[in-house]
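Listed next as structure tokens is one chain, alone, in the form predicted alone.
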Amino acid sequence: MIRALLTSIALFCIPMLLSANDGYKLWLQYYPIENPQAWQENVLKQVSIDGNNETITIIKNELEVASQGFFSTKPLFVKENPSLLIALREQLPSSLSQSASKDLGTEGYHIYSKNGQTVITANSKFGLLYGTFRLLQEIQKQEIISETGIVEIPKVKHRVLNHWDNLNRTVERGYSGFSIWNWHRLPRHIDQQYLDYARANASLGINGTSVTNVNANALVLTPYYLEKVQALADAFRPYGIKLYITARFSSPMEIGGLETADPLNKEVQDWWKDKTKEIYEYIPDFGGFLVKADSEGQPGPHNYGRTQAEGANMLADAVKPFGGIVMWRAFVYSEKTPDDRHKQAYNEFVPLDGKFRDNVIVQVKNGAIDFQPREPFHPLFGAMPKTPLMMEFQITQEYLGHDTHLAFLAPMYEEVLKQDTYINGKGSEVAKVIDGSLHDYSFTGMAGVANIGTDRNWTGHHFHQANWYAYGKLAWNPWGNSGEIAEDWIKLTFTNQKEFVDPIKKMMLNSHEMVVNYMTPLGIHHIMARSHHYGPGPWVTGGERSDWTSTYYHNASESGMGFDRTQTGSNALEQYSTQLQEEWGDLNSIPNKYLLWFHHLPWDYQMNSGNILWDEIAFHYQKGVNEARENVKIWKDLQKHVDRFRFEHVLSFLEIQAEEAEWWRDAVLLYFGQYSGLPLPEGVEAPKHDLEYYMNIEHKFVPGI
């Protein structure tokens, strides 16, 4: 009886499992196209592509998979009269050649139609790969390629994912399962997920990956692990992805047997040169080192009275003969609490401008504190004209609700990138620092802290795939538009149907602001729970460092709240241009979103809206809750457009988010309310519990610590 029942259940489940979409395909769904246009159906019928290398094989495989998904047919690979010609520019027949608008460089591509044929051309096999993915995306979106075609050239040279993955497969600030790198099986087994990972990145133009945590383990530099890293590098290479390693500054002592790691010590310098030579013997195209030093307990040049430039230059000299680079993180702060964390990286690095080797790029977080839901742009951007700077965004949502809170981050990235620094007058946007045009950098880069794990859909929340996607698009072009990125992702991942695309696009574009509203509106920041940063913790105080507490940042008392960073306070505002000092220092002109970041104000301060500060704070928290609830309704109304598996998964996460938005609102308003002494304004719901209840919530074993 039991066996018969189990058999019946299994037979019932088979068709459901076969039809389930678990999200593993990401934005490479290649779902069937209903009523395709003639050019779409014809373009993949007969394909000509010359070459005999792994990248060309990948291109052919991609065309087959896509054509099978779109039209249930496979392309015929031919030598003559193709409907699609994929060729290097130097190999194009004169009858099909067409001058691109500008030089394509080593990674750019040109897609166009001529004489009834579609052409993808580039100067390299990787340009052809990127162009192929772009053509397939246009087919999936059912877009028509214009007569002039599509010319795309990356504006940033090094487009890198930073994995904060540990060798034991835990992931620091990772909320989507364990690390996908199974070091125990490497190098003897290359998991299919490694190749699918490389494929997904190539589809976005990401060309580098650092596979280990910035809180580095020196063991990764030993032969035991280098042969494993080599296997990953070999797997990634055909997709145009270089591999980088995080270097622990104290490695010469920990695995080299030296008594010091002083960067000016010749034995130390020689050790790094020998170690680097060894790495390149394993990986001839090794990208170089990513380094976190003198931060949060990590060793660094400070231990020996040396500067960040002296530490970075030692490693730069080691990789220079092999064409390697050093990405040196600017997230550096003293073991002692400074007068304002906001100021420290600027004070540390600006005096070193021009003192770094030419193969060092300083990696700067988007804001000066630590990946808050919203921060003003980091004052280092524009302040080091002689030193290339690369942007570091966090894709994983350490301070944004972890994996269950929908927060489409492209608007946040765009807000930072398009902010004018005014360093060289109006028109000195952060994006111009990143693409090199502001200071004529030829060495450019962008890094994203990955949100990838062993969850079947890669990112926990299905919609968090969009943040990986958006990062890749903005790393390629920092001037990209959030709305276009969101719409493209929706069409590639779900459907082209307008009745689904339009409301989901609006929901995504509003989601970051929604999270800011119910977590940290009006410039409030760093009020998350201690350590794991999951949930509210405005009461967090005490411990070994005051700048690891909430009370350090919000300064709430009966007199008001906020961090005074004007001349009457820490004067961190002085690190920005005169234009921004005047705008953000003036209560009449500062945007509300930065108000309490730079000013300490009384609870009854009169806002431009006509509300007092306390009421304005409360209204923002309620607005965030209302929006989270509304998203649940929007998603339910669109059920018919989504497969059951993804619909149910996303719905459960949206319901968690709405519930936790209430938790945030109630806990924070109760805490600050004890100082304001004011009632909640009409329209803001009363908390469900008292403050003690919320302060006593203690979540066990929160992922990602």
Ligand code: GCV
Given for the second form:
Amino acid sequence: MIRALLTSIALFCIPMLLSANDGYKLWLQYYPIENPQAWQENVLKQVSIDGNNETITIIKNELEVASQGFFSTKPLFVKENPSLLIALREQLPSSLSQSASKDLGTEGYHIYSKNGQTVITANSKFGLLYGTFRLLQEIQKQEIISETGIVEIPKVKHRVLNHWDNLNRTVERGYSGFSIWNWHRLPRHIDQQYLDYARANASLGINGTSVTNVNANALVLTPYYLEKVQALADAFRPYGIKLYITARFSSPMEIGGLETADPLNKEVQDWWKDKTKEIYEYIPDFGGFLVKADSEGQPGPHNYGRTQAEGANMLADAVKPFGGIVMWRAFVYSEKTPDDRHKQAYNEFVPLDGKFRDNVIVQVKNGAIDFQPREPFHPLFGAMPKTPLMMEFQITQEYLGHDTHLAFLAPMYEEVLKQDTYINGKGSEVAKVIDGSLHDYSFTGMAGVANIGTDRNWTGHHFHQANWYAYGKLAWNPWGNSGEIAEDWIKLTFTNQKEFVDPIKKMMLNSHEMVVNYMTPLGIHHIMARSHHYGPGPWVTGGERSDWTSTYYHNASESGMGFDRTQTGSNALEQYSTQLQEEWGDLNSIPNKYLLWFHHLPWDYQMNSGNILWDEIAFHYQKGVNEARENVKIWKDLQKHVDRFRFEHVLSFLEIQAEEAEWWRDAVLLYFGQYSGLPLPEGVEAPKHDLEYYMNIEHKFVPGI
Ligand code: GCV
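How about the form predicted together with this ligand, since we already have the form predicted alone?
Then the entire complex follows, led off by the chain already shown.
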């Protein structure tokens, strides 16, 4: 009897364990391939790869893990007659070289088939590593490698993750647990997760990481921490990843004993030169510094009456002899400046165009305010022809519901990258600033503020792995397509089955717009709760600075709402090209998505849909709620395609999201309804509670601050 019971428990548990997938493997699942085509089955059987270095060992391991996962076999590493030849171009036998692979640069790769063999070639071991990951992805997706094959060359040079991780392991705006950097155990203990992190990044072509918060702590520059940073750099190096750290501008005073941090002071300059030399002794290929200065209480050159260029150049001179760079953030604004926050970075940086050293790249957020659910592109893009500018996207969802709200961000990134600035006439897209082609420079970059933490699945929501993935893909190629990125990610992470891929792709591609609908439609912005930014807070007002309040941005009153950024208002519009000034300044041509970003309008303003503004706003909120509810249904219907762990995890998050979409709708409509004085239009559900109820919701210890 007892034995029978135990047997049945065991039989019940085995499938449960087998179906346990905690998501740790990200998009590198390498799940079994059913009915593989002959070439797929054969390609990993006999592999030839020469060379004796850590990167080559990583490539071999990857091939083993993948082959084991796909086909339950291990590849044989051979010298003769391989099915897969992985070789540097200079090592390729002439019978196998191809002309198309000539211009691969230092990181590009070419995968092709010739004479029955599959070949991966590149000019460097990192090109081979990227090519290997790509081949494995193609195998998982069941694609064929043709004779011309795949030629890939990154369009952006510095593809960097920015971790806003503090030395105490909290993560500013991080919602997936603690920082994965265990500073206390470093340098002696190298956690497996560091290597898995590097591997995942390499699989996307990410080639840099800045491991500390931009709200920086000078201690990271002391020998105690440099030893630890060195250990991380050593772990990442074989994966082609350079390490950067954030430099606190006042470090010479805080840890150097100087009385000033003035960038024009010789002692200060020498301090940074010596410090930099010391860092390079620990990390010979150190990437350089990332700096946030003169922003939100951070020290900077303004403290000494100096410009951003003078501050950046001092650090640039220090790293220059070692080949390092400075990524200097343009997120500079002050509550003491009476101007619209939207305009401040542009006003500060444009006059400095051409004044930065050639190893400084200015890092600009995608929009001028701050990673709102939707923002028009930052007017700096295109406006500094003599200064390389890099993009900063936020992958972590500070303003997008944190970790429980599904928002696939590739469409948002794509919207910004493909937006025409019209700076040099039609066809001057933001992506051309980022890939350097608009102003003809090769010093290019993209940064993504990481959403990675100690959560077992890395990113909190399983679907937010897709945002890390999408960032990596767009950093490699800013002209990439969200649909293709979503489809590939689904296939690599879950399954190739069309019945799953199609609806999930649709759900992902709509998810960002859905969140915009129930949070901030029609150009409404910055109306979230104070400080932690979780949930609605259109009533936020007062406090230490007005540019951190909601009322500063929405300007709601009985007469209407919206921020007038036209000539009758702050005229932030004048920072864009004349083409866009005309398009966005005119109520007949501005896209609805930017309407209240640039215009203050009465509640009964007649929209081209036939609705008045108030009704249109209300319909958007309701639409967002409906879509969030629908996603729960879509997911439930697909249960049979997903392992139990990930199914349940995602389901509970989608349910939270649907509930919180209602919270947003009700709170915001009740609040603005006080001013519009109008009833909710038919089709919009009545709020469950009164405004006071929503204003009194207080979440304790929200992560990320
Ligand atoms: C790291 C926003 C965030 C801050 C962040 C800042 C920045 O203001 O709320 O947490 O600070 O952006 O990008 O520097």
